[in-house]
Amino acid sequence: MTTSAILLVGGRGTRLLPLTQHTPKPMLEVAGVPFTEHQIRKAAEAGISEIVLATSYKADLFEPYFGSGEKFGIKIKYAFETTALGTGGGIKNAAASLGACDQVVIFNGDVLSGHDLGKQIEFHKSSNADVTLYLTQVIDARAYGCVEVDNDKRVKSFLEKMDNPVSNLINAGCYIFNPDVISSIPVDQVVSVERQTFPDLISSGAKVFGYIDNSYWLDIGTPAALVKASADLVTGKIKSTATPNHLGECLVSNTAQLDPTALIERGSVISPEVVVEAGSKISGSIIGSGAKIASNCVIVDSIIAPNTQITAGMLVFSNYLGF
């Protein structure tokens, strides 16, 4: 049975401004590579044969980097939305580019997860499901779509953000659809799978199941979350084959120039051609290519844009400079 995938990467990433002023959210670097590369590698490892990137905002930046997918071990195609069609409309638009397959994995473009995608696919097949949702438990589900399941893991309700969640299981942003479910989504219409497709399928008696996995999960939709995701990947809190090989708990380019008295720690990424002068401390941060950090600076949980100059003695905490 063949499995294909669609990766939803068309959003503007407004919560990540100013980082997304010139770069779409999925192309922001996380642990040294564009975030989308982590998801594409995950798909390839799970045996997925082809993936369609559903693009819109700054769509022209994806193909020059990812190409046909040959170097990632998966066939990559591209679909473009001229107007925002919602999650369901975006899936329908992208599905037109897919070859024949038995099931389609849908990835949200802003979720970093350690869940076992291969096991989710196997669960989908063995359950003979129409749709299988990846679910994870959180302490407070108010900010997310919460999901109720019965003892057989069949979904009883799918409820978007609410003040008094009926469950602490949330929609974790990776779905498996049978192709006939995608066929039922109308063409060129704005459709939300969360608000329309899933509730309609459940009420019609379709076989919608939840695959529950409580390993690492993070929505990278804010700058603070993106910094955390990068550090967690570099330190190995979550594994990804897209993370470049490195020694120790930091990722430092071999073209960076670090003074021997500089301290780099807690999963920091030091990009090519960066200069870090004497006495500076960089902790849990991302320093963009060509940036210069003068002496005696302290940069913690922050992102410094490429080619930015940080003057001597500056203290930068949870900030995003140079964008």
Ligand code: GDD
Second form
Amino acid sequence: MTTSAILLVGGRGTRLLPLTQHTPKPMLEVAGVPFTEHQIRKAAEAGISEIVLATSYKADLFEPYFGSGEKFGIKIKYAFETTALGTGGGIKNAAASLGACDQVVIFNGDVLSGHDLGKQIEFHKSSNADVTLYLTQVIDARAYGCVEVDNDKRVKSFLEKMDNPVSNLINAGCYIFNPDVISSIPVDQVVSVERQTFPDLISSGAKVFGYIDNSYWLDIGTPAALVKASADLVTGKIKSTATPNHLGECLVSNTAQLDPTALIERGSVISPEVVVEAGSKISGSIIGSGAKIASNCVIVDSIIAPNTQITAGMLVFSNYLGF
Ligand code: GDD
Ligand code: MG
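Go ahead and give the structure of the form predicted in complex with the ligand, now that the form predicted on its own is out.
Below is the whole assembly, all chains and molecules, this chain first.
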């Protein structure tokens, strides 16, 4: 039984502007590497041998970094949508590049999760499902796909972004599709799996199941979430083999120059060639390559773009500077 994968990385990342002005959301650095690397390594670890990146916005930035995938232990291919085709259209377009396989794992390109993908695949096979959705519980489901399941975990309804959610169970953005389901998506059309494909499958009686897993889950689609994801990876709250092994609670490049009186804490990332001067404190933040933090600054839960200069004494709280 072979499993292939599609990674949806074609969105515009509007909620992350201006961070996504020149970089697509999945290529933003999280714990020292592009976010996509965490997902690609997760796919490789689950035994997936081939993954197609469904690209559109800033598409040409992926291949120079990921190449053929050799370095990551997985074969990587690239599909491109000249105009974004939506999640369903993107899946259809990317599937044309996949070799024959028994099931396809689809990942949203902005989800950091500790869920057991191997178990989700097993659950999909044992329930003989057409589609299996990874589901998790949140306090407020309004920003997500809201899902209801019956006692056998069969999905009864899927309602994308509703004002009054009917449950706290949401689509966590990782699906297993049988190849037949992808065949039923129309070619070269804008299709949303959340608004069209899933509701249609459910109403036509297809076997759509929910795999509920309440381990770590985060959509990195806002600046606050992105910086939290990075710190959680660095401190080990969520594990990823893409995060280099390090000692202590921060990730500090060995080409960075830190004054001995500087304090770096709470999962901060100090990228190569960064300079941090005397008395500055950096907490839960990402400092991009070549940035210079002058003396006596306080930077908390923030992202500083590469090569940005922060002048002495600046206080930066939950802010995103230099983009
Ligand atoms: N290739 C391609 N083409 N990818 C796309 C397109 C497209 O036209 N549109 C969006 N994507 C990718 C994005 O890059 C992202 O990785 C993923 O699809 C989901 O898009 P988002 O824009 O991040 O959607 P969302 O966060 O509002 O909602 C989705 O994720 C939630 C969980 O985080 C939905 O799937 C919800 O149902 C879900 O609850
Ligand atoms: Mg998202």
